[in-house]
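As a starting point, one isolated chain is supplied in structure tokens, in the form predicted on its own.
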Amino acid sequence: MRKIIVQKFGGTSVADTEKIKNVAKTVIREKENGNDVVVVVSAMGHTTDYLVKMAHDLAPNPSGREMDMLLSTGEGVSIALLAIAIQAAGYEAVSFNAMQVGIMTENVHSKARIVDIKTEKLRKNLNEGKIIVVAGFQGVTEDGEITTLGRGGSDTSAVALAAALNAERCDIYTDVEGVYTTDPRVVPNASRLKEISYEEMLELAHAGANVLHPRSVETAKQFNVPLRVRSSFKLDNLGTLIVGVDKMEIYKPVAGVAADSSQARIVVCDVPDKPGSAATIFSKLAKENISVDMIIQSYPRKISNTNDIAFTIDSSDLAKTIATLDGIKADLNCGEIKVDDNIAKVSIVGAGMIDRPGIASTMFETLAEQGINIRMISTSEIKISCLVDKDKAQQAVKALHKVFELECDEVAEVKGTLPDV
């Protein structure tokens, strides 16, 4: 039986008909290899940010629907064209949207998140010959209505087919040679990691790496997809494999450093010390789709018995995640609401970690003589982050990348810049 490869090409690749001709010579190439081959795509180039503007010109705050509409039209000129490229070259090739494809989503939009996939149309083209090249970043409902997956989400779309139709592996070609230490705009000598087990990943993911969405990243761990970070530039470098813990020799205790400065915090002030005060702001907060990352709550003041919890949200939640609190503030009969968009989550990721006593000091104690104050932390067996100040990030970045010895001798090269949708 031949082996399936689910291939990934963000915006960068596609983003002229000379960058599509060079992806359509890598989905060949890998054709011929003996293999049936899969292709996602993102939309050309600077695209999605162009039909974000022009929404925005139109309207401050277009309906989640019609931006749906509007987003996942991108692919489908992307998704034509890298079908026609390889037509071209003398292969069988076509196109399909998520609706022709069947990639159903919940029924929210902008943020939906994968149910199904129906596979039926895919298998009998494969077992026609053709390559598939499938639209990323999007899905539809049962009741018909596009829907988007949101940032990241071609990489999504890219693991949850590999899943679906149970593929060898999923290849996703970015800017970089693969997975680093850290950024290596920041750190130009950030080390290639050849290994990486889907928890590190998923971690750093996290904590601001821009090179895999988390949700991708999910995906391929709980269906077990093999999953290589590739260079679109350099073929013949195998990039980064990520596996689970189980299959990787750890030698050093922290895997990577990142940083995430699409960050705010929020602090709920004087919310009553009684049963049911954080499940009213948290459960009112998912019912918007709003996700909460680091959350602190102060110890209990005797005579007002109240306390502040204090949580960080994605920074493009902020104008929901105010107007959703202003709309329970006095069902809380809490106090002021205070807002800092003046920060950056600084991370320490590995499964070395575990069991290693010194490693939190370590951190802390690095980020002191930097001069750095953190403002929260946040711990889980692999990971510790830091909040601090947004101007210091890449400072901290740089302190901790050398304190645990993440360097190589060589400076990895970027192209384009990241991430892609």
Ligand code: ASP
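Positions refer to the first chain, counted from 1. As the structure is a computational prediction, the values presented were derived from the model and not from experiment. If you superpose the two forms and keep the largest set of C-alpha atoms that fall within 1.5 Å, you have the rigid core. What changes on going to the form predicted in complex with ligand ASP:
- Shown in the overlay between these two forms, fitted on the rigid core, is a CA shift at Ile354 smaller than 2 Å.
- Annotation: Cα of Ser380 displaced by less than 2 Å between these two forms, core superposition.
- Positional change of Lys53 between these two forms reaches 2 Å or more at the C-alpha, relative to the superposed core.
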Given for the second form:
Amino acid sequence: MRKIIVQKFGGTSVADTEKIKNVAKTVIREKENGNDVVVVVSAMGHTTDYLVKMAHDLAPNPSGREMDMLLSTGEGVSIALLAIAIQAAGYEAVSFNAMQVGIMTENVHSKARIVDIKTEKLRKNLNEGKIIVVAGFQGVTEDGEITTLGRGGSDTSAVALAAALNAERCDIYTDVEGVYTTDPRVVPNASRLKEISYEEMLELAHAGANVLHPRSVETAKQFNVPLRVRSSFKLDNLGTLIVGVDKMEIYKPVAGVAADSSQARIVVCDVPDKPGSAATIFSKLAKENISVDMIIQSYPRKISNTNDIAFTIDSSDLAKTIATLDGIKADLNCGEIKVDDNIAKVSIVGAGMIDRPGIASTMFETLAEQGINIRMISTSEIKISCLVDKDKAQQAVKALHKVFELECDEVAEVKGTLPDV
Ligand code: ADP
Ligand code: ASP
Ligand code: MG
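Could you switch over to the form predicted in complex with ligand ASP, since the one displayed so far is the form predicted on its own?
Once more the chain from above appears, this time first in line as the rest of the complex follows.
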């Protein structure tokens, strides 16, 4: 039986027609290797950012449904153009959007999870020898409503398709040559990792390393999809393989450093110190589909018998979070609700830090030497995160990257530019 390879190309890789022609060549090369190919593409260049900006020019808080209708159009353009480019090179290709394939999601806008992928149409077209081009990032509900998977979600579309089709491999082609010890745009001499475990990659992705969408890593781990991140511009470079932790040799305690500047901190002050207070806050937020990251509850004050509950959320959920908390303020009988979005989360990640004392203290000392104040701390077995002022995030990343000896002598090549919207 022929093997199925899923390839995914991000926005920079399909930014203009010249680049789309190049992508077509890479796709055809895989087909010529004797494999069946399913290609997933993102919207061209910074299209999604421009679409978001246009919507926000019209309304401060546009409806989730219409945002998904709008943002899903970006991928609609790139799939058709890539199919046209492949056909022009003499190969049979067909493009499908999520509705045509049946990429079924939950009924949630802007960050829907995939629940099922229909494979009949895909298999039929592969059996006919066609290269299939599928729109990333989008899904459809049972009621036929268009959804999107969250920013950067095309990675998840690709891995989910690879899992559904039992593909041999999922290759994520992007504008850097793999997964680095930190964002090479911030630290140019960051080192490329030959391999990284699913667990570490998942923590790094959640911590802000947007080279992979967190749910793509989660899905790859769950369904054992061999996943590779590689450059769409330097094809001979094999990039980074994401593997099971048992297959890895761990020599450094810290595998990578990441920063996430898209967080906001909320403090609910003077919450009555009694059973049910935290449950009221977080169950209401969960009902609104708002994910909470770090949480700290202060020691109760003796006289008032209240405490403060501080937590972080993604800033895109800020307006919804404030509205939700305002709605329960009276019931909760709490005090002021303070908001601070001038913060960033800086994290170090590494399976090698398990049972190795001193990693946290090195992190805190390094931040202290840089004069960076830590506002909140959270840890997992393989991650330590500190909340710092937003304007100190890059300085913190550089210092931590250095102290944990993650640099190399080479300077990473980074294609594409950051959006100017
Ligand atoms: P695409 O459009 O191909 O999906 P993204 O912009 O989503 O590309 O992801 C690639 C970018 O991720 C890189 O250009 C880089 O700036 C950033 N990045 C952040 N952390 C890392 C990391 N640890 N390794 C590699 N790239 C990283
Ligand atoms: N086009 C979408 C975005 O910019 C999805 C993706 O690129 O993965 O977020
Ligand atoms: Mg991406």
